[in-house]
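Listed next as structure tokens is one chain, alone, in the form predicted alone.
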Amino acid sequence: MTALPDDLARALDDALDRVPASRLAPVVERLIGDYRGGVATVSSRQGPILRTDDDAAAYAAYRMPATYAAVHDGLSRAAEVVGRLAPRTLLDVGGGTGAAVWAASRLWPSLRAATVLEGSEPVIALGRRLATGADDAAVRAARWERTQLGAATTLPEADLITVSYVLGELPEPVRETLVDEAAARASTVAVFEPGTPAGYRRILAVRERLIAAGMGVAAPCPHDGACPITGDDWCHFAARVDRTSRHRSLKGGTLSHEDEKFAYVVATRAPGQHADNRVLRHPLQRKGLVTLRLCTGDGAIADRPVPRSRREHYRAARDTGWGDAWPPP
């Protein structure tokens, strides 16, 4: 279960307390419909989809916890296998209210400076307001720059560039330019998309371009070869998000949690190693046996049975989850 850090939860509550739930709920419903229906793509609209303060607040209320959880999960997987990842500078492209900055700051005390590129003024204003409540100095000092992403966009250099839930809003030529720019400007690039077949296809295209630029995949893949997943299947993962009462109310949910499904790739030039294997599904547990579906280091898909007779491995397998490296780092 991934909960927002206390300082971010407090800052978000303080910002959202200023807006009545009766105003936020219909905006959340509209935004969910817009994003699911493709209205959020640049080619289908004029200007930012988040135009008002209520738009920004509604988006932060229903998306920031999930984005934080996905980014934190993916970056932590990369940090597990590449111990030398210690970015001092971060560029968050299309970063909204800064969820990736908060996530990276929790993982790497080395972070000293962060810049968020965002196209919506109300979102920038909210991101800045939230950052003032951060315990971490790098988050408090983060800079937001208004930027409309396009084919002519150039990026400044940074140790780590994150691109979270952005590519689906851009035409394909702009996506390619943006990914190439990121690969040229950073030693590590992390890209996150929804855990849908379309999101997975976008991540596959990103992965190919990052490898072609000379980077190695730190996570999730345990290799730099072709993805072995074929047919109707697709590679994605899930982060369980702790829901607050406000979150449940705005999204019409009853459970205390939700699963944010996402596809991602973290590629780097930092020296390190791949995970030996990556768990691709929830492990199947039966009496005396755990079966792990793995993407293996040699670029294959394999079901790995771990019987109770292999005591140490069996105990580790019972504690292993979807998305984990196997064996554990």
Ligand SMILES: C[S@@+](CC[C@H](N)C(=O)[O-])C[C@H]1O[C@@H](n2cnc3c(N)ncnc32)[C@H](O)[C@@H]1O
Given for the second form:
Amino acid sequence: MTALPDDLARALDDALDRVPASRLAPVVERLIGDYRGGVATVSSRQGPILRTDDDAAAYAAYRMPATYAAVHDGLSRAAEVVGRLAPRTLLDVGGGTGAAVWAASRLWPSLRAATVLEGSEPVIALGRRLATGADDAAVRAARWERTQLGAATTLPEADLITVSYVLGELPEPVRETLVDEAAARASTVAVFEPGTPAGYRRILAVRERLIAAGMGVAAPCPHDGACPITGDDWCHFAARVDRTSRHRSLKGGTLSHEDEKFAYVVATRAPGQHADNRVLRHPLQRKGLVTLRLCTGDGAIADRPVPRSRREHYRAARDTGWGDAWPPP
Ligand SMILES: C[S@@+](CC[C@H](N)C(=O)[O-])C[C@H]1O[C@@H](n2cnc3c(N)ncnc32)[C@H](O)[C@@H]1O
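Alright, leaving the form predicted alone aside, put up the form predicted together with the ligand.
The complete assembly is shown below, putting the previous chain first.
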């Protein structure tokens, strides 16, 4: 479970308390419909999706905890295998209300400066307001720049560039420009997309470009070869997110948590960047046997049985989850 940090939860509450739930709920409903129904994709959209203060508040209320959890999860997987990742500067492209800034800063106390490139003024205003409530100085000092990302965009240099839940809203040439720019300007690039087949395909294309630019994959892949997943399967992971009562009432759900499905790639020029294997599914647990579906270091898919007779391994396998490195780093 990725709990939202207390300071972010508080900042969100403070900001959202200013908007009556009766006003927010229909906006959340519309945004859920837009994102699910593909209105958010560039081919079917007229103008930006998040245009008003209420749009920005609704997005932060129902999506920011989930995008925070996904980014935190993916970045921490990369940090596990690349011990020396300690970014001092972050550029968050299409950064919205700053979920990736909060996640990176929580993970790396080394972070000193963060810049968010974002096109929507109300989103920028809310991101700035939330950041004032952060415990981490790097979040409080983050700079939002109003930028319209396009095929001619050039990016400034940063140790880490994040592109989180943005590419699906951009046409292919813009996606390609941003990924190539990111690879040229940063030593580590992290890209996140929804955990859908379409999101996975975009991540695959990004992965190819980052490898072609000379980077190595830190997570999730344990190799830089071709993705072994074929057919109608797709590589994705899940981050469990606590739901606050506001979150539950806005989304009309009753569960105290939700699983944010996401696809991602973190690539880096830092040395030592592979897990031995990556767990691709919830492990299958039977009496005395755990079976792990793995993407292996030699670029294959394998079901690895871990019987109780292999005591240490078995204990570790029982504590291992979908998305973890195997064996544990
Ligand atoms: C789905 S939100 C993701 C926000 C944030 N990265 C996160 O993970 O929560 C996509 C963001 O990209 C921004 N965006 C989309 N197209 C853009 C463009 N062409 N230029 C600048 N920002 C853009 C939107 O305004 C929105 O804030």
